[in-house]
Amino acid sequence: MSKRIQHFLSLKDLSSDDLIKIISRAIELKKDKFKEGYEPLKNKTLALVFDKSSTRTRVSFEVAMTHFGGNTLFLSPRDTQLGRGEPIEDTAKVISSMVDLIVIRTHEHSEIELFAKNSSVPVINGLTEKFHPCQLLADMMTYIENKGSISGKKVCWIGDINNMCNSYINASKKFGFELSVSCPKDIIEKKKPVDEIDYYENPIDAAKKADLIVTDVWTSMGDENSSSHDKKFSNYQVNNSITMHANKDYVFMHCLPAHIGEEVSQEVFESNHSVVWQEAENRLHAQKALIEFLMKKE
């Protein structure tokens, strides 16, 4: 009888309990960050199968191995056979077994669900279009530290419904809050993916009485040459006017790049309320606590 691998593709992969117990482990290796002579992935490969750019996601992978003693090995399409037409499967398949662990950043998520059930080692999502999950244990991470619980909060997302909308979907499961979405009324109707959330149109009226507002660039990586899709949320700028409707002690966060006059003002941006430096940061130890608790399982 084969071995059920644990993957991580989405929040939807892990319990509750699991995903709590992820981040309160990433809040004690934070606080133990150079913990000496802690390797628990000594002489272990993690590989980064990557089809598009990446900044926080491959440097906080490769620290992360680093600080566990382990070896980082990175690919991309112009490194494999997969950029020459090599089926998934069979990359999969090979792949796995050399190595003990696999991230993977690519376009469609229906690659990483084929590249997963074929491989013989744990798959983390790094990106796809739909889900963007290591991102929001880093933003749960963030929060908590910051303002405690986040269970019967509310959290306000404004912009397009994409897949760190998707995964702020998912998170609202899993942790217990409120989740209000607004964006343009033809997106909404178009990608609406559940009906359990409030869609709102107007920014404002999703704003109110939020202790987290979160946004992200109007265009997603690929889709760079949609102007015309950028025009339509011009008036969703997370700015002081919508911000003021927020509890007086919300938080903001902004997975990054972040284009600074579109999707969020410089004011809001570099606010008391900002704290997307250290959400940045926490990419690091969320996924140290992830590939620990993924090797731990095998």
Second form
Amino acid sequence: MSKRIQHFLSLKDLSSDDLIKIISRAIELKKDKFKEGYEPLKNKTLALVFDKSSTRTRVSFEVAMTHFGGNTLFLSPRDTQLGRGEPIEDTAKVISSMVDLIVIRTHEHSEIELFAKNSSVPVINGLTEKFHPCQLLADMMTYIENKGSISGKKVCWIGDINNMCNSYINASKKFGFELSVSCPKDIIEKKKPVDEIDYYENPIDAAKKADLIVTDVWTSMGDENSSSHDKKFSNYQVNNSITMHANKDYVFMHCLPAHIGEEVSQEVFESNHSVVWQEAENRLHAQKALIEFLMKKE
Ligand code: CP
Ligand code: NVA
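Rather than the form predicted alone that you just supplied, could I have the structure of the form predicted in complex with phosphoric acid mono(formamide)ester?
What follows is the entire complex, opening with the chain shown before.
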């Protein structure tokens, strides 16, 4: 492919300035949710190639395209020849020759990289086992809406070293916040984080003076076979005994779906500190701004 296409496979694909611009635009789009006559993606099609379940990612991208006057195609492995072994390279060439933008949710990150390499249109990561960058756009937007700039703040991640944790590691560099990570020691040894981290075995130490506490499920999609994975995390539930060490006005986030009583207590999940519903809704606004940004680059 001769033309440089702007993909969004991880936060590393965009500069800090561009990420901040996207979030500011998302906040603007949220105010004017459904501007009449504004149809920047009229006659454009977004394909959603999803190999894993999704509520938020699918709905937010589909609604984003409706707001922008465009169309979507939802393709599960049962619908396409990908599910019957057609190579990723060939599938990418064919789908991208007909649509304008592609969101992929899959297992291995190398699969989305291969798809993007063979695509003639921008590819967005809708979640891989390694990263979930769209969720971070919504999380950063939600923090900024509630508390202003996140630069210089302390974020505490308690939980598995998974796609969300790795995306927070990338975000700490892009948005300039301090990140502390806490999980069982053998998890950190088994699942290598994508970059160096400030690691604490004791979640209380990690949560001290945190402005934002984030967690996620102990078992991610595709990770179900890690035997006794959940038991290892029993001391890592985000509950009041941990959050009492955070800053008084800390914010709690979770990308959802949540397993209340496992990674987070009901008390914290339903507390005034929790912004999980705003965070979920912001997927729509943040991705509208992302789509606009990527399509403008085209
Ligand atoms: N947070 C998130 O990506 O949710 P879904 O799996 O429902 O898309
Ligand atoms: N870490 C979770 C996130 C779900 C949105 C998973 O990959 O299943």
